[in-house]
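Presented below, as structure tokens, is a lone chain in the form predicted on its own.
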Amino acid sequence: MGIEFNKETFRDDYTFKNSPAAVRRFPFPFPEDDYMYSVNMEPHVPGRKGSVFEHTFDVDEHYLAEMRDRELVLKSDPLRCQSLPHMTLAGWDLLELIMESKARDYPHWFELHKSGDRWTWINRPMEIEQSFTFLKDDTLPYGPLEYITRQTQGDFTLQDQRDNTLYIDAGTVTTQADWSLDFDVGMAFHEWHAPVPLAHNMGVFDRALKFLLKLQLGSPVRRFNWTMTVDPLLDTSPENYPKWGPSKTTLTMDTIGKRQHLRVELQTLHRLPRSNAIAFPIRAYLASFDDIVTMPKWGRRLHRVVRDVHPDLATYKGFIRNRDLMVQWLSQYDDGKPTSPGWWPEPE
């Protein structure tokens, strides 16, 4: 595929960078010049070649660096991966889904060989070759959820369906935008969405839950979410807020282009076959304001979205303190011209 994996960091010296190709395929989340919270679900089907939608699980130039960062987080805080006892089968379901998808979509990097319940998994980028017995926990070095998510970009929750709602009963969460798996594990759907402003009164979550309870096997869906992050830090967890929170006070006009990042989550939802649980991968992508304004359409539109978004959403998404500074900086890249519909960049 011609991808070289970056040697980069998401902490300390922050050497993270996007190549021009990575910027162009960045999933810019705004199809219009304004924003209001919505469900924005669509079928998770293969998208245009080279995009983050091309395959079921996107593997890009940041793969190895993200896996190294996950290893550091889990070493310092093992509770970032949790699975309640009844969710082990769902973990095996997820392992199967990811292994089969990656072996199909990236055969030059991943292989899965099956002989009955005896499987062999090959991950060439991470130099892993593992034989194991499917559904036998003691044949893997970790539980099935942790094993496969140590090799897959993005966060994952597994949601058990019962009592006409969904419960977060398992997950691996090390790249989250200011929420805690340890706090949310065991919560029902409306409980873990309680902090989101405006959407409850609009009925967004009632509609989303009704839709998800009917999610069918083999018909996954996807949506975008977004927030803002100062510096390319993946682990913006509440547990580590003292480490990253103060960075919001240090932006200036001279540094905001490099340091302020738009953080976009490509969220997909998959019904799992044996457990009937729902897998919820949350893949985070980062792009600096400097990256974004290389696409003129995105620069214009981001200025208008940040300028006009409801203050409650700017607060919830963590940038109300720096909103005026962002608007001032982005205004340099908004010439007032109309933007075309959709989020894809304009043709070159």
Partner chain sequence: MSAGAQRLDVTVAEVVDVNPLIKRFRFVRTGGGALPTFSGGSHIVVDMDDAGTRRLNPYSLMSDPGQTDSYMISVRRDDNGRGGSLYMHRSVRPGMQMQIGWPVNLFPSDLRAKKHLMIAGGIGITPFLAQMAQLDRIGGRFELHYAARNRTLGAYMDELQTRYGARVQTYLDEEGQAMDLKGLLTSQPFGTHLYVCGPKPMIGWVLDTARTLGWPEGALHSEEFLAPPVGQPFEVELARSGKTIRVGAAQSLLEALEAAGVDAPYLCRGGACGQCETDVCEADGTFEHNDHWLSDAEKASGRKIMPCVSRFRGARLVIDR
Given for the second form:
Amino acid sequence: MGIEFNKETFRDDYTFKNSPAAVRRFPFPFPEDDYMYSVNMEPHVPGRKGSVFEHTFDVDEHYLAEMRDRELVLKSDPLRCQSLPHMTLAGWDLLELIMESKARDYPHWFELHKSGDRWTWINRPMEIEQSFTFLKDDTLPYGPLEYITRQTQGDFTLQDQRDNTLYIDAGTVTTQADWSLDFDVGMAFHEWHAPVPLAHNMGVFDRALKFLLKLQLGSPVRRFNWTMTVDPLLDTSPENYPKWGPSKTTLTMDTIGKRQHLRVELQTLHRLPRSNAIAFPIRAYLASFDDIVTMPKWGRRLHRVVRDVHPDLATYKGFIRNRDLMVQWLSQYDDGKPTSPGWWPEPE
Amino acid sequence: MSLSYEGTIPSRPRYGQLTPRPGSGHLFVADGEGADAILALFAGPGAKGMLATTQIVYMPGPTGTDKSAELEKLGADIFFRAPDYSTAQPRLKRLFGSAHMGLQLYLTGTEGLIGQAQRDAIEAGLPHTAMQTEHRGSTVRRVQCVHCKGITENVRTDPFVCSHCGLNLFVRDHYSRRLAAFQGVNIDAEDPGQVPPQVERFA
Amino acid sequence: MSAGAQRLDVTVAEVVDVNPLIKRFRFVRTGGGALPTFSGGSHIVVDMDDAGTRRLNPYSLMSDPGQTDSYMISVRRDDNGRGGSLYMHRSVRPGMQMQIGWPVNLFPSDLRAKKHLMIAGGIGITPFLAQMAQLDRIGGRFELHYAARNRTLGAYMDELQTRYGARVQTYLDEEGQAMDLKGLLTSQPFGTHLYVCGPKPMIGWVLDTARTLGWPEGALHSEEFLAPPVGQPFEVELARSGKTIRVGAAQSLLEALEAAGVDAPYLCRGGACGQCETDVCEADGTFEHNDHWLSDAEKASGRKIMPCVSRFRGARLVIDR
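Given the form predicted on its own, state the structure of the form predicted together with its partner chain.
Full complex below, order starting with the chain above.
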């Protein structure tokens, strides 16, 4: 309500920007001054008004620009959206979940009208009105997963539960932190997480999997993850690594504040009703270091986290080569004062 | 040559040792030194009775090993020699298409052969956990370039040059059952031209 | 989070005598509206207030998952059981308000299957009723083989044969109709998945036969809810809550925890799902592990117990609750 959608790009001239309101609601991911993996899951219940978890699926000022970027990615590489044959039903489950949530949470933008299996979906920001038959694949211009994720911010994977594990058997992945859906689709939980350092030996994935296998209908959960990205590039895919990798080599003290972005993923997990699969939306939020340090608590804390994070994690997250530069720049915003617990910004 | 699993990651496939299992039929798919695993199985206990319902599909290994003659002498119900996997593939797909539950699948030889046969059996509907595998022979790898998606067979060195797009790729242990390939990622993307010397890791 | 805690308020809309042993119950949402969509094979836990004793029993949802205006379950009366089914048969009447848990699926269809082969014994038919309705809608290929003692107890045979025709085969024990299980299991196309639900001996027979014929574990699916067995009363110390509780002869450890106001997670209450797995801090005695969840090694270790169905005999037991 009252939001204007930004005219901005996530490539080439990089005109992406956060409004002051978007910075205030940025999901800063560090509740403490240090960081290590944990199974940091909590119920995905409606959160503070105006926050990114006020609604089941957050729609913000970047909506139209992100959808335009997804369209460009899928045009150049259709393999960024894949669904193994048995996952179509889970795709319909996800479509229903998103349509019902958005129509409920943003009635001025989205409407869903049902007459039996005959549904009409209205997406005003994207100027879409679509009538279709629920569960009839050929009544939509794309498969159900692709159709709805072309209209919803964030990446999505659909995980099939069998053999006492989860298999990543479908997804739309165009804003990823350097992992390939095309390569990983079909893998079991421990397999697609295999490249993550340290966490396996800590038992993090064993505990997370055990928790997720019991995820219940009607009780979604959420957690944060984060990484670093130079320039507001959503599509940091391994496929295109030769194109974006070199950007890491050109940061300076003068440009890092504007160009270096903290990238936060709000990950939610939902048990799906018909397929018994799990939907895993991964919603990415970008904030430049300049944005971050407008909140003094975040500036202090980010300095401490980046300075002290385990080098294997800095390597895995792809910022080890710029870590010293980051610490040097961020130290200007850390006066050594204590920070309050939790991630909410505090007025100073 | 034997594989080492030391320091590897959970997506890297692990192989076992073929043993006779009860079933309505037995399909062996093997290349090169995989023949030795089949010969060992039939030399062991509990396997002789299987021969009448056994089919062997065999092809030479990437280093040229061809033990067709020894396998043919085993006396399986059907022995078929293919020049390579792409030739054997239509036959296997045809077999899977008309097979019944109870057919046992035994895959042995190089990782490339095991992976491709496993991929095709999965597509036919068999759970990947249902097939027995045993690595024998060469440790060369089948690697997908994550950038151009081209697959380079029989990769011996790390890094190596993608046979399709020419990028210098390092070879990860990250493995896709669906593609039957390890992952190759550009090693000098951030510093073009700074490529470490090639090391022969697979032979 | 305490799993199993989220509940739905429902009203009993209908109670039907299906045959002398089985009653069918239909629930609608209290206050109106749709119930959550579910997947075939799901169960709900029904919360019963049996004259002050709280009983929580799992029952498979048998209604069409596409119909969310009501849920249906069938309950077979067990005169020698602990009382849940008797309560459902004797005390539950149309108009009564009750609570149920959200649907949980421990017996889902494997949608990769080229074909779904289902084998049901007696009341074990219920999860298949929902699975077939769902598969039929999405074009899944299935075949049901349904055995019962006699036609009266083969509660849904006629209805299913009318609806699904040759895809349903029935077998009546008292008429000497036996399933040619071996013939059935050797003639299934590659990529078939096998599902079995029914009495324990039948599940064992079907799974053992399939394994002998070379079926892989990944294609075998079964569901059996165990009723918590009756046993000797025993005492348990709760390390975290600092209480000592007594588990009655006809009570499960999980029920005793709940009666003492200790929040213990659960989903199935039948030894299948693993949700209530609890660490053992100290034990001097013998465990009676009755669950399908813990591995043999875990059972032997004496470090874990599933409070929903397992018991203990001995001098002292301390658990992490």
